[in-house]
Amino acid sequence: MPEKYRNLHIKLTPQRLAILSYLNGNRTHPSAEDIYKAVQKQYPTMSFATVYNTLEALKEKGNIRELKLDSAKKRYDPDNTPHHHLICVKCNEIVDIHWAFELSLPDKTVQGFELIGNHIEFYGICRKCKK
């Protein structure tokens, strides 16, 4: 088992290792369907449920983030560092923005919430779609 996966706190099967390998360093914010198509080439008998259940387990353990940026499907982000996203409104490409934005909310707005984080989404049209 690769050293980098030892602290994930999930049972590591060959199929899960293939999913983790696909996610490692992946900046495309893939859907479960994208991951299934990519990993099924190596494991043709693997079910979509295996991919989905693995993603859910990784999400529950805090190893990946589920993005709800695309209303048509869930997307997953293996980058757990604080960052924001730029989303193309035509093709749904998602780009990471690693920049800290100073935000402060007035106490009246917070209404007793304990803030634990933030996420900013920027929308635009990517270079490919502008052509």
Given for the second form:
2 protein chains.
Amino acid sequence: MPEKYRNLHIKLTPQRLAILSYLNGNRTHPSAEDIYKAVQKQYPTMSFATVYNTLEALKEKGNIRELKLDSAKKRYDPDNTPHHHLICVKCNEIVDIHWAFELSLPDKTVQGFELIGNHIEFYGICRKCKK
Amino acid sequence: MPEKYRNLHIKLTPQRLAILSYLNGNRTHPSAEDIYKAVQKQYPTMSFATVYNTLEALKEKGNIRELKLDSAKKRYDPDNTPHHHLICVKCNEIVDIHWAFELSLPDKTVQGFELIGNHIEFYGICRKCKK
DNA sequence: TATTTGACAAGAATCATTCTCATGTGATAA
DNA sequence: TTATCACATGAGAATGATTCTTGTCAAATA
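Show the same protein again, this time as the form predicted together with another copy of the chain rather than the form predicted alone.
Below: every chain and molecule of the assembly, starting with the one above.
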């Protein structure tokens, strides 16, 4: 069992390990379907229920982030260090932006909200789609 | 016909005017269903097709923005001036943040993307949900 | 007037996601 | 060891937002 999964405190079944192994180091920000298809090669009986249940558990533990950048489907990011995203408006490719910004807000603009965090979406056209 | 709709260049039917009138000045970032319910009071035969068609047309003309902040459904913002959003992680209330930020990126981080724009999501807990 | 164009509305279709439920399995208690 | 419990799995049904289809209608134009 990889060191990084030690503190997950969820039952690590073979299916869950396969999902974790697919996510580990993955920079493609896969959807549930991407994960399902990939893991199904190894576990032909894998069901979407298991994929979604596992993603939900990982999300709760803070191991992955759910992205709303793609309006057609949720996508997941296994990199839980703070970072932002750049998305191609044509093909929906997502790349990570590891660059810090100072984003403080004047009190009067937050209307009594207790601020928790932020996330920047950059929009653009990727190299492939420009051609 | 209100001045601001002059340059829309779409056919302004009664149904569309009702939708525009509901959106005009609306700061609640309504979903398609919110719009449907509101306009249905005036036009009982209103259908979702008309709501979605109209929203699509308005989006194309740059009159409204489609928001992806709420993963359960698309929400629409009739304010087309540049601004960011603050969303309550509990009730999904969205408020506008009219505050400008300098968000330039070093070339090496954009991986050949042609940058178009950006949008910041601030997360927090609203006054009501804090109680 | 005849024709064309595009909007409307009802409902069907699609599709991502969630739910249900029967079954299985590993851990723990007796 | 055996019984019980908690929870994961998987097949498929259900849900619900959005999109599509199709027939009808009305305004605009020739």
